[in-house]
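Presented below, as structure tokens, is a lone chain in the form predicted on its own.
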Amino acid sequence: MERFFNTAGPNDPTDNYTLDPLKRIDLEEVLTLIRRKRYFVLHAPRQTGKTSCLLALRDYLNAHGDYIAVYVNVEAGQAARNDVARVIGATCDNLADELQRVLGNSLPTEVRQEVARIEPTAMLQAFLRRISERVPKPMMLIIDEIDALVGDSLVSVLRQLRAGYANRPAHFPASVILCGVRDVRDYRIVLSNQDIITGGSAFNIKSESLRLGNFTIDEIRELYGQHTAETGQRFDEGCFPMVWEATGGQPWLVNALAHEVTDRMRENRDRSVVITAEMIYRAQERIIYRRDTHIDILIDKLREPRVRRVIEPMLTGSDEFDPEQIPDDDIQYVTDLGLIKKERGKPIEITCGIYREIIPRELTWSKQQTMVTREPGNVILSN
């Protein structure tokens, strides 16, 4: 069966056209951080790859032999909120069926017993230590969707890896990535009782924060060119200009418009068709109307005030676009969501063609949803 493009979750290279995730982050520095004992954060935007190079570098790590890699997922917990039991409970159970999967052996379940009376505020430090004392490596973690927790048990998770920080590697991980949408540097925590502390306050530990970027249009062209080795289907020349365009290398765009206009176009799926411009054109638009998840979730950061405050002045035109009188803050928290990018001499601009259709589409919209009329005998509710 010939292999796909990818457009939900992470990518499994014998199923989908994939780019080594290895080499789309720093290997070198991610490796040289690891060696010096760093605790460390990689961040994107959503359904940039993070994930599938998380999962690559832990196989790579675990082939080489010398360290035990982990990798552990905690968006679960989001559903818990500010529920520390649940969610510490969550993520050493979670801990613990990873690491028996890569151990092959009971040690993981055993150590989850011994924690399980421990209080919750201690209970992910001291599984840890009790893990990190009785592996025969030192233990490299890598936890993943890091800010999808909130209030007390993002700082409680934060916390107790601070904690244990001093007591590394015989005692507790060597290093330890923290992978999310944001730097941890970045989070505003709102605690239970309404207390509000930094990312940067309870995980001060942290010594480096790396992004991982969007495809080049080489990179663009290395994917679909998988592609085309393996059905013979070409690419016209002239698609190339239209993708970079129309997804700025998001990768999960590249991969949508690639599946769009090679296999839901279904006059497409006979591999003698050569893929035009026009073709590229037509999926983008399909893309937008259907409301794909990804579109779904960009739309519905188009509702969050702070990035209302950022994108509304844009849409005006550039000569009333001051991002002086926007709040640094805003203006980080909207490029690390992927909506707009940033580049030295540059003014601030929304990243792709796809988003400067979505969003002025979406916005205006919005503000027809939200007025108030006051005709007799209508009563029209405003979100």
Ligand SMILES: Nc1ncnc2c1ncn2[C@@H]1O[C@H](COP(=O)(O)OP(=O)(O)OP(=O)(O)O)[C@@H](O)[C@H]1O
Contents of the next structure:
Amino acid sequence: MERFFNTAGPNDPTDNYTLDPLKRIDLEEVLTLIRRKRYFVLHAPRQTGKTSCLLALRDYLNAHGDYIAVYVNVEAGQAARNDVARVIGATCDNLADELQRVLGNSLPTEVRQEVARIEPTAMLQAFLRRISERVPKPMMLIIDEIDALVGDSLVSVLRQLRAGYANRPAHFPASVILCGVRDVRDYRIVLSNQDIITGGSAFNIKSESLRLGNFTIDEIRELYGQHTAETGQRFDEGCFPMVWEATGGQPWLVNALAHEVTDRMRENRDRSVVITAEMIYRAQERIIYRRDTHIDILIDKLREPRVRRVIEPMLTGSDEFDPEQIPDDDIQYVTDLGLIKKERGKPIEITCGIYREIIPRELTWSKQQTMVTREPGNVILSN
Ligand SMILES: Nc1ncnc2c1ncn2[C@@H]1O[C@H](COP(=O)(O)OP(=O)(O)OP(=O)(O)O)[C@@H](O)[C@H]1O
Ligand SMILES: [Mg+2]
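Take the protein just shown as the form predicted on its own and give its structure as the form predicted together with the named molecule.
Time for the whole complex; same chain goes first.
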């Protein structure tokens, strides 16, 4: 079957046009950190290809034979919030399942049962210790969606990792990657007793944090070139500056535009049709109009006061926008979300054309909604 541009979840190179995920990270740097037994953070905005990279890294490490690499996604913990017992229990269950697949034996299930009665605040640590002692090679643990966890549950995971750290690699994973949107050490975590601590103080392991970037224009050409090579359908040269301007190389947007123009715009399924810049423009409008999940997540973020504090002054005109007046933390947060970019020597700007279209529309709309709810006597809806 013809491959296609992926717009849902991690990439599978057998089904999806794919840039080698291991070329998107500094593999040499990552391997050095792993060899040095570091615990470190990999972070990037939503739908940038984090999970695709982590899964490829796991497979690479297992294929090269020096480590037993295991990937676990803790997203399920989001619903359990501060319920440490549920989060830690589910994390141990997932870990055991994932390890079982890597090892191909029942050791992980046995260890999972052994630790079942240990209290949740020590259960993950006990599981990792016992399993590390009984597998034939050092363990490498990859934890994805770490920022889906909040409060007591997040702190419990970080503290249990820290508690075993000194005993690696014989009695604990040699290396750990924590992956999420932000550097977990920057978080302010609100505990159930209302205390606030930082992720850094709970983790307290001084280490690197790596960021996964967007595609370059050459990578966009390479990705679209895979479609041309496999189907014969060409992209007119004028498409590339347009895709670049619209997406800023944001990986999901780059795929979504191509998927829209080569697949959802049915007339273009005729592969003799050459894709033009005008078609890309129409595809962009359709994506904005349809509000796919990626766009919805973005809009959702605009409701946060921290985000508005940064974005709103940017939209009121460059003269009034003074980044010095905005707390660094807020700017960093909005940068980590992928909404704005800071390039050396340039003013801060919204990351890409599609976001520049959506953000002002949404902010104006939601402001009007607020005014309507605040002043029920006045209907102020206008366009
Ligand atoms: N190696 C790649 N080559 C081409 N496109 C990719 C690649 N990796 C990711 N993408 C694009 O990015 C999208 C998201 O990928 P993935 O789920 O790996 O990212 P993520 O950062 O883990 O996302 P989330 O924040 O939702 O967990 C894919 O659906 C695809 O459109
Ligand atoms: Mg992911």
